[in-house]
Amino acid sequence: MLPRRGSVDAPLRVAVLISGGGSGLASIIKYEGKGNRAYKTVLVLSDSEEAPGLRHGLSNGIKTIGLTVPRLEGKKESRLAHERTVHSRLVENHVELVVLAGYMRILTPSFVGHWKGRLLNIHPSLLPKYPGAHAHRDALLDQAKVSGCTVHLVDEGVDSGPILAQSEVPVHRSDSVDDLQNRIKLVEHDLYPRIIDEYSTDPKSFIHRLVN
């Protein structure tokens, strides 16, 4: 199910999910504040109460919650309990679009099923190349000359959903993982907020353009 069309007068209510420092979240909030947008960040959630990135939500007056994963007998039970709590917070706050920005948890098919079409992610490679948690390392090991980032809809696989947009970055022979990561982050912070806004404006037409 796709979200409704957002507008300046009635922006889509967005939740941003993070795990770490929140630089992606900061870029989304910054872009939002520079003009009239079709989305509005109304909720920031993290999988840890200690995530440094929570400060970006708090300092901008956005409802911000750290949700530590419960310690239950089994990892599956802990994971499902955490996702139920996340889902409840999204529903309680009337969220219409969920944006993953450095959220380091793989979501279950059950959770994705609730939000499919309304769940975006950015990945630091030119998918389908280098999916997973070590994209920069894998690009360097492959001696790639070009990498970049991909905004995509989340499906039940790992970094396998429909691609909405990509941006390329050169890979230098002297690059370390940190070098490549930092160069790609710069383009992520430019691309992701713009695509969130474009997708929010008319999701159905955005998807239609991709398949035609």
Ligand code: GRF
Given for the second form:
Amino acid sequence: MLPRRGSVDAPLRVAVLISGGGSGLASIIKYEGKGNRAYKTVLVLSDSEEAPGLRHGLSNGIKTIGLTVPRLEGKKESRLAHERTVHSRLVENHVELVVLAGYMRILTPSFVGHWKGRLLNIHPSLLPKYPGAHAHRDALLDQAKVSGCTVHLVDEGVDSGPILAQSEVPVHRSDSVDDLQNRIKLVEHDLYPRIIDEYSTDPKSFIHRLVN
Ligand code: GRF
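Same protein, the form predicted in complex with the ligand this time rather than the form predicted alone?
Full complex below, order starting with the chain above.
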């Protein structure tokens, strides 16, 4: 199910899910503050109370929750219990669009099925190249000349959902993983907020444009 059309008067209620430093989250909040947007970040959620990026939510007066994964008998049970709590927090806060920004957990098909069309991710490569957790390392090992980032809708696969937008950067022969990551983050911080806003403005025509 796609979200409704957001507008300046009635922006889409967005939750941003993070695991780490949250530089992407910061760019989303900053863009929101700079103009009339069709989305509003109403919830920041992370899978740990320690995630440094939580500070961006807190310092901007956004409801911010660190949800540490519970320690249950089995790993699977812990994962499912955590995901159920995440889902409940999203529903309780009337979230309409879920934005993954460096969220390092694999979501179950049941969660994805519920939020499909309302679940975006950014991946630090030009998908379908270099999916998975080691995109920069894989690009360097492959001696790629270009890399970049991809904003996509999340489906049940790993970094495999429909692509909404991409930005390219050059890869230099002398690059370390950190060099490449930093260069890609710069374009991520420009692209992701813009695409979130465009998608929020009119999800149906955004998707229509992709398939035509
Ligand atoms: C970004 O490069 C994003 O593409 C990837 O994880 C990184 C998150 O960085 N999925 P940050 O926590 O937003 O700084």
